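Encoded as structure tokens, the following chain is the form predicted alone, with no partner shown.
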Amino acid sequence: MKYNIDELEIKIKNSIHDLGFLVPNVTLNPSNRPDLGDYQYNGAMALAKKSHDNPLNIANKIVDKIKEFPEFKSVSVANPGFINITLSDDFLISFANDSLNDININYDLGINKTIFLDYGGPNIAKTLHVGHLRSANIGNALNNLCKAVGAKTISDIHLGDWGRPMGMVIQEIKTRYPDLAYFKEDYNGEDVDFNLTNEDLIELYPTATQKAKENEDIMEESRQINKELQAKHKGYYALWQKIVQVSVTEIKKLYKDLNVDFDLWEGESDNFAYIDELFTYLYDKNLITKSDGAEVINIKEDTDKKEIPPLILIKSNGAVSYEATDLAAIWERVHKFKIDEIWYIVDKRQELHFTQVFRAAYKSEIVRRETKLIFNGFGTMNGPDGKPFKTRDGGVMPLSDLLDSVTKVCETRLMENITENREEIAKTIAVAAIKYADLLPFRNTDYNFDIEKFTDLNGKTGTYLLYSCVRMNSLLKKACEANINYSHIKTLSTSNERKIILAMLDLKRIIKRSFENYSLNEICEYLYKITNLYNNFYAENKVLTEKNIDIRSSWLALTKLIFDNNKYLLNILGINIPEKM
């Protein structure tokens, strides 16, 4: 016997088939009336409508067929034809012990596909600010979720390291340091003594951008530099490589602090290497047309209810567009890897851009129709007042400043009795507070980040989850020190134990819906729910001092199950559990 809801649903479906009713599937829904049962089956009403019978008659026939299942403690019918099912303790215990032995049974959905995830997307030379959090955070968690359900993944940061902003930064450096060898006509690739730091870039990028916006001559020079950079001008290209090296080092450091990583650290420049190959392909297929001096692909469809502009490949000034490099990225990826799906985790305001790129990719047959290109837009992270997250002087808050601020609050509020590794533990807690708050709302919604609220130990917060896990782990360590064995669950002695295991039974569905909706909010809600259930159990029982050995070992095994499960889920979210709090 397999102790999970999926197998039980199949068993009930087969029994209904034996009665002569051909149903495609059976869904057992967690009951909203635990006094009536653990689960409810509502299919009798639909069957009655098809067979022109009374729903109660259909329900009673089904109950007579399944009531002797050993998995059930009781089965009953309620008007107008609901079937209520209470699971047996043996079923719950066996399921819990199976999960204890192999936590993966609740996660592996057998998703046999390769998914390419494009997330992160920071711009080179630009300070990572709070607006960069969501793409990296959501993308990394989705990457972890894909692996958990059985998929193979390839992740890419897709750096914004190409295009006009690079031209602006190089133009500003050239203005300040005109004698640098990079700008000499006879430059031949030799090393240049130029001490460029990330702090320099933090100041250079906004200054260069503002100057170019205010002065058309500077803007035009930046465009020209960018055009020459794309043509691999030796000096500009060497300086650009230095800018990239300095900036990426800093980006990696901050993303490491946030438990975010990528398989590939490629950027628009890597995709640009495929532009000529891509354009030759598109010209050969006669897909490129002229429009107001630009070269475009018409992607309009007859079913469009609103105007969808053509995708611009080459601008009227001769520069290659951002859309073209994104199309080149798809070209590169499908040629390098055998991919079933490509997921983009980006701001929802870029939906039109990706609609254009995806249509061009399908129309040109760069990707097959069966290869899914999926836009996963996300909402905005705002301050506690609902307005864009700003610094006191009105600027966009750097992501490092947000992490530092939350770390300081965590250290002040939560670590009175901790003397060792205070900064490291405080940062671990701060990362949990930030990431959980960011993943708790549905991906597509805006939300307000309130430091005081999201570092509270008594709310729906990452700090609450960590504190609970630390307490569970401490309990298990004390049991080990006392040589108490707790290898498996032997008995259920309280209603709260049943509630906890019933919540565990629902986990696989939570994981499936999260994967299908490309969002982590249900996992976040589930973590809070099952942690609350465990804490209610813990508050009512003296686990270590329980006199009955079977009950005590069962309680400890249940504690280990929930700790292991919470650790697994937090790992999907990119959250680590500290040793102390």
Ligand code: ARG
The other form holds:
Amino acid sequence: MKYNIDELEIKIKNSIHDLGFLVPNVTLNPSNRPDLGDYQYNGAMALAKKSHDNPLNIANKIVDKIKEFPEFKSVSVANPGFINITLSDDFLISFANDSLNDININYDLGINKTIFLDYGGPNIAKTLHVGHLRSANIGNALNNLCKAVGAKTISDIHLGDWGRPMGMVIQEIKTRYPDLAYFKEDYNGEDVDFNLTNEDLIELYPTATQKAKENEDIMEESRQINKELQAKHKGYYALWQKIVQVSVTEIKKLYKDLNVDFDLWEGESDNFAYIDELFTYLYDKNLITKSDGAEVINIKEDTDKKEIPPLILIKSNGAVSYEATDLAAIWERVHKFKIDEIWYIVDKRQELHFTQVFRAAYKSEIVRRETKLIFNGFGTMNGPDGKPFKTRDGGVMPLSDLLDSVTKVCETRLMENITENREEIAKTIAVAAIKYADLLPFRNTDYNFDIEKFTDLNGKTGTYLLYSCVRMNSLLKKACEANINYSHIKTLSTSNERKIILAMLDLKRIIKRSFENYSLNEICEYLYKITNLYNNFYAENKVLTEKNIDIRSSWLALTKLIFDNNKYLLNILGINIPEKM
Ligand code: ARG
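For comparison with the form predicted alone, kindly provide the form predicted together with the ligand.
Now the full complex is given, and it begins with the chain already shown.
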């Protein structure tokens, strides 16, 4: 027999069918009156309405039919027709032991799809700022969640490595160092001795864009350079490659610190290689029209409640648009891979852009209707005052500075007992604090950065979770050192153990809803809840010195279950548990 709520619901449904009531499904809801039962079934009321009978009558009939199930300790009816169910200890113990043997049973939803995830989206030569944090955190966690539920995934960082700003940066370098080989007529692709660092780029980018904005000659020259770059002018292209390489090295370091990774490191430049092919296709389909010197695709639909402007492929100044690049990205992706869905984890303010791109992709049949294009917009992380996050001098807050400042707080406040590996552990804790706080609100909502709150050891925080997990782990290690054996749960001796396992029973539904809502908030809440329940149990019982051997080994097995499961969930969120804390 399989012990989980889904199976139990099916079993009850079959019994209700035997009574002649053809309910499509049965849902057991966790009870909000635990004194009356663990779960509640409310279907009798609807059935009574349909069959013009009394709900109590129907509830009693159902209870008569199911009350002998071995899964139940007790079943009862409450007015006006609720059925309250208390699960037997055998059921809870068997379910817990199944989960202990194979954590996967609570995660694998048999999702048999290939999902392509587009997240990260940092821009070359520009500082990664706090806005890029959420795309990386949420995207990486959703990627892990997809894998946990059984899907195949392909993740792509989608670098912003193409477009006019690249022309501006090259223009500025050319003005400063006109003698560089890149700018010589006869440049032949050889290595150039030009020492360019990320710090240089961080300074160059804003200077170059500012100058171009203020001076039309510089702007025109940048445009020209960009055009030649896109036509693979030897010198500009080689310099651009150098800029990308310097920038990507830095970006990789930061993402590694954040425990975020990608299968593909493609950029807009890679998509650009498909632009000609794409345009030929769109011209052949007669989808492109001219409008005020631009080339556009009309994407209005009859049912539109608000105006959806046409998608601009080529701007009136001749430049290929951001929209066109994203359309080319879709083109490339569906030609290269067999994909069922593409998820975009991007700032919610880009929603219109994606509405336009998706409509154009379907209308032009670049993707089939069955291929789902999904925009998963996220809200803004604001500064502590609720306003856009800025540095003291008013600039955008670099992501690395944010990470450093949280790491410092963790190191000075949370690590008194740690002498070895301090730097690494502080970073692990800081990443947990940042990520948990970032994933806790529903994806779409804004929130404020609050260093005190995020690192509070006693709050709903990543630090609290890590601290609790480290303690579970150390209990298990002590048992191991003392040669105390345990393998599975044999008995439930306190009410807190029941509560913990009942919470475990909820997990599969939470995983399902998280996957369906493309959000990690419920998983974050769940981790907090189950960890609290475990900590209540821990505070009440002295596990290692318990005299009754069956009870002691059951408690250790339960601890292992919660530790393994928390570790698995934290891993989905992209959070590691340090050895010590
Ligand atoms: N680089 C873009 C930005 O910083 C985000 C890219 C989002 N992904 C996409 N496929 N357009 O705004």
